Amino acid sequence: MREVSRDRIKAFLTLLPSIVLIGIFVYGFIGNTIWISLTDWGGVAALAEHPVKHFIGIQNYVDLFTGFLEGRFRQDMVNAVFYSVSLLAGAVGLGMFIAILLDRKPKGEDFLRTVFLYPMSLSFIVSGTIWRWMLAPQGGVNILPTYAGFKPLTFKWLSAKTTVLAFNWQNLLQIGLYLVAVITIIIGFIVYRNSRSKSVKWLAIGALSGLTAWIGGDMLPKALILEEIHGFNLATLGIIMATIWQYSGYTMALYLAGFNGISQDLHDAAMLDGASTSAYYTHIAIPMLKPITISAVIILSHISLKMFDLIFSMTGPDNAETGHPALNMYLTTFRANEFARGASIAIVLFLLAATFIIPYLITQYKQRRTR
C-alpha cells in the first residue's frame, strides 16, 4: 500500500507542472475570453492603456444571431455548416474508397499510398496558394478543355455569386426543428436492430419535432423581423475541393491501417461462405472500423472549424461569399477593434467544437469504465 501511494504521489508531482500550465494557458485564457465576450470592450477607446469595460451579459451573442448588422456572421455560420458537411462526406467517402482499392494490393501500392498521403504534409497556406492558381478564372482548370479543342470554362470557382439551397434565417427555429426530426428519425432506424424501445423513443422525438415545425410554423418566434436569405454559395466549391483533396489521404491512411488490422482468416472465411468483395467490405470490414469512422468524423469536424488559413490564402479575408466565422473573428477583433464581439465569435466556435468532442470523450470514458 505504501508503494502504491508513493507511486501516486510521484505521478501527481510529475504531472503537476503540466496541469498548472494547461490550467493557466488553456482553461484560464478560455475563461478570460468568456468574460471579455460578456463585456462591451471595443470601439474607439478599445486600444487605450486602461480600457473601460462594462458587463452587458449575453448581448453580444444576441446581436450575432439576431442583430441587423451581423448578417455576414450568419452567412459565415451557414458556410461553416456546408464546409463541415462537405468535408466529412468528401474526405471520409473518398478516403474510404481509396483505402479499399489499396487494400486489394495493386501494383505500386507503396508509391500510390505515398502519393495520396502527400497532400496531408502540406500546410493550408501552401495548398491554398496552389489551388488559387489552379482555379483562377482565366487559367488553371478553366483552360483544360482548350487542350481538347473545346472552349474554356467561364465558371468563377472562388468568386461566384450564385446561391443554392437558400432559406430564410427568420425561420431558423422551424428549420432547426425539421433538422432535429430528420436526425432523430435516422437514429431511430439505426438503433432498431439493437433496441426497439430506444428506437421507438427516437422516432417519437423525431415525429414530435416534425409536427411542431409543420403545425406551429407560423406561431414559432422569429429570429429576425425582416427576411434574410442565406444559402450555399457556389464560390465555396473551390475551397471545399481543396480541403477534400488535402484530407482524403488522411482518412485513407486511417482506414487502410484498420483494414490491415483485420485478420486474413476472417476475410478468407467470408470468401469461402460465398461473400463477394463488395459484401465483405459492406457487411464485415467497414462495420468493424466504426471507431475509426467516429475518430475521423471528430477530427475532421474540428478541422472544418479552423479553416482560416486556407480561406485566407485562397480568397482573402474580404470575400464575403467564402467567409467563415474564424475569418469574421479576425476581422472583427483586429480590424474593427471590437474585442468583445470577436471574443463572442471565438466562444461560438469553441462551443461548436465542444459539441463534437465532448460526446466522444464521454463515450470513450464509459467504454473504459465498462471494461
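For the two forms, the rigid core is made up of the largest set of C-alpha atoms that agree within 1.5 Å on superposition. Residue numbers count along the first chain shown, from 1. On a predicted model such as this, the values are computed, not experimentally measured, just so you know. Compared with the form predicted together with the partner chain:
Ala11: CA moves 2 Å or more between the two forms after rigid-core fitting.
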Given for the second form:
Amino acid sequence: MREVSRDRIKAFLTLLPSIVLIGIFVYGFIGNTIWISLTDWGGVAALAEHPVKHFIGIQNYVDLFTGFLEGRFRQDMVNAVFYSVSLLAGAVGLGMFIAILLDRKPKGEDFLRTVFLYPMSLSFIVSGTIWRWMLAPQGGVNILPTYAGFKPLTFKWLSAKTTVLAFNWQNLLQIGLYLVAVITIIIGFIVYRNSRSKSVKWLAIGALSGLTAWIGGDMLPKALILEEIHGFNLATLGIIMATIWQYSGYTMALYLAGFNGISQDLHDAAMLDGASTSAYYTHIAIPMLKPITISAVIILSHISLKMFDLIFSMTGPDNAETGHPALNMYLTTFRANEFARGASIAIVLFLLAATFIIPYLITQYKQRRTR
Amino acid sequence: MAQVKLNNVVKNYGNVKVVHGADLLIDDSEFIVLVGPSGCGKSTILRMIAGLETISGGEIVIGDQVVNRVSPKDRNVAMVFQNYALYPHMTVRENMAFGLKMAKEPRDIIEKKVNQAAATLELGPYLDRKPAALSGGQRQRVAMGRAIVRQPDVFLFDEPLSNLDAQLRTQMRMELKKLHLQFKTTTIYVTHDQIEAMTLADRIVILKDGYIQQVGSPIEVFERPANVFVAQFIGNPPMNIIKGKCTRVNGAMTLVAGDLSLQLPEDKYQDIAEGKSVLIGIRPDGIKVRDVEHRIREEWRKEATVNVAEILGGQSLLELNISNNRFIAEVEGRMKLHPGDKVTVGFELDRVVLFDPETTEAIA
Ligand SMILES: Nc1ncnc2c1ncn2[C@@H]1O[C@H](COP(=O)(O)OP(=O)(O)OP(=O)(O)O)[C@@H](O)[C@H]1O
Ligand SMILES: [Mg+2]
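Structure of the form predicted together with the partner chain (previous: the form predicted alone):
Everything in the complex follows now, all chains and molecules, and the chain you saw is the first one.
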C-alpha cells in the first residue's frame, strides 16, 4: 500500500513541471485570450505601455457576426466552412480510394505508397509556393491542355471573383434552421433501422425547424440591417486542391494500415458470402474502419480551421477572395493592433475546433472505460 | 446437396508443390474429415474447393460443374473458419443475413431464414449483439449459423472447434453431428483432433506432405491402416510397430521378433514368403491383460514384465517388456501394477497388421 502511494507521488512529481507549464502556457493563455476578447483593447493606444482596457462583454463577438464593418470576417468564416467540408470530402474520399487501389496489391505497391505519402513531409510554405506557381494564371495547370493541342485554361485559380451557392447573411437564422432540418431528417432516416422511436423524434425536430424556417420566412429576426451576400468563392478552389493534395496521402496511409489489419479470413468469408470486391469495401472494410474515418475527420477538420501558412504562402494574407479566419485574426491583431477583436476571432476558432474535438474525446474516454 | 470430386488436384506456390495430385470422390451428404500433420495441405485443399486459392492442376467438380474457374460466390459453398471470421461491426443477425443480402433475397425471407437458423442453433437471445459480446462457443455457433442460412451445397470447416475448451468442444461436436443429420449437407471438415475425426467422419482422409495416404471409414483406417504413417498417426497411443520375420514353425506361419514368436491366424498372411522381414503392427488395445484365459487363444498368451504403469481413469496404459520387445498396452480398468511385476498378456493377433519394412506399405 505504502509502495503504491509512493509511486503515485513520484509520478505526480515527474508530471508536475509539464502540468505547470501546460497550465500556464496553454490553459492560462486561453483564459487570458478569452478575457482580452471581452475588452476593448485596441485602436490608437493599443501598444502603449499600460494600454487602457475596458470590459465590454460580448460586444466583440456581436460585432463579428452582425457588425456593419466585419463583413470580411463573415466571408472568411464561410470560406472556412466550405474549405473544411471540401477538404474532408476530398482528402478522405481520395485517400480512401487510393488506399483501396493499393490494397488490391498492385505491382510496386511499396513505391506507390511512398509517392502518395510524400507530400505530407513538405512544409506548407514549400507546398504553398509550388502550388502558387502551378496555379499562376498563365502557367502550370492552366497550360496543361496545350500539351494535348487544346486552348489554355483562363481560370484565375486564386483570384477569381465568382461566387456560387450565395446566400444572404441577413437570413442566417432561417438558413440555420433549414440546415438543422436537413441534418436531423438525415439522422432520422439513418437511425430508422435501429430504433423507430428515436427516429421519429429526430424527424419531428427536423420537420419542426424546417416548417419554422419556411413559414417564418421574412418574419424571422434578421442578423444584419443590410443585405450581405456570402457564398463559396471559386478562388478557394486552388487552396482546396493544394490541401487535398497534401493530405490525401496521409488519409491513404491511415486507411491502408487499417485495411492491412483486416484478417484475410474476413475477406474470404465475405467472398464466400457472395460479396463482390466493391461490396466487400462498402459493407465490410470501410464500416470496420469507422474509428479511422472519425480520427481523420477530426484531425483534418481542425487542421482546416486553423489553416494559415498554406494560404499565406499561396496568396498572401490580403487576398480577400481566399480569406480565412486565421489570417483575419493575424491581420486584425498584428496589423491593425485590434487585440481584443483578434482575440475574439481566436476564441471563435477555438470553439469551432472544440465542437469537433470534444465529442471525439468524450467517446474515446467512454470507450476506454467500458473496455 | 452435391457430390464433390477432386481429379488429380495439384497446388504449387511458385516452385513449391504443396498438394500432389489429390484424387477424392465425396458422395452427396457425406461427412469427410481431412486429417494430417501441420503443413500437410489440409487448409490448402479446403480453400481450393472454396475457390479462395487457385488450382494449379487437375480439376475440382462440385455437383456436375467443373469449378476451377468459378468464383467463390458462385460455388454455393459455405466455410467456417478456425477464428470464426465474424464481421465485428455487425450484429449476430446482420452477420447471418449478410450472405442472403448479397444474394438480394427479399427482406422477409432473410428475416425468416435467419430466425430459423437462430432457433436451430439457440442463438435467439443474442441476435442483436455484436460478436465481441459473445463467448467463444456462441461465436462458433454464429459462424455455423452464417453457413447454414444460405443452404449451401457443401459445408467446409477448417478446424472450427480448435479454439474452444475441451468440454465445449465435445458439446459442439455433438451439435455438429446433429446438424449434419438434420441438413444432410455434404461436409468437408479439417481437424487435428483424432476424436473429432473418429466420431464425425463417414470417411477419413489422411494426408501427409500433400499426398493422400488413405481414405476410409474410421474403423477401416484404425484397423487396417494403409501404411506405417497412418498406423501411427491414427490412434492414441499409436500402434506398436516392431521389427520381425515370418517363418514357418511346425507348419504354421509365425511371426518372430527377437525371443517373441506369435502364430499368425489361419486366415491371414498365409501366402507371405518364408523368411521375409516385416514390421509387425499391434494396436495398444489389442494387448489384453484381464481375463486373458477366456478371451485369447493359448498360442497368443505371453509372459510380460511391467516397465511403467499409468492409470488414466477408465483405462490404464502399460509399458511392457515381452520377450525383449517393448510394447504399449491400453487395458480396461485401473491396473495397480508396479515396475517389475509379471503379468500374462494376450495378443489379439487376428487384428495384427504387417508392413513391408522397405516401402512401409501394408502387406495385403
Ligand atoms: N502463400 C503460400 N506460399 C507458399 N507456401 C504456402 C502458402 N500457403 C501455404 N503454404 C504452404 O503450403 C503447405 C500447406 O499449408 P496448409 O495451410 O494447407 O497446411 P495445413 O495442413 O492446413 O496445416 P495446419 O494444420 O497447420 O493448418 C505448408 O507447407 C505451407 O507452408
Ligand atoms: Mg490449416
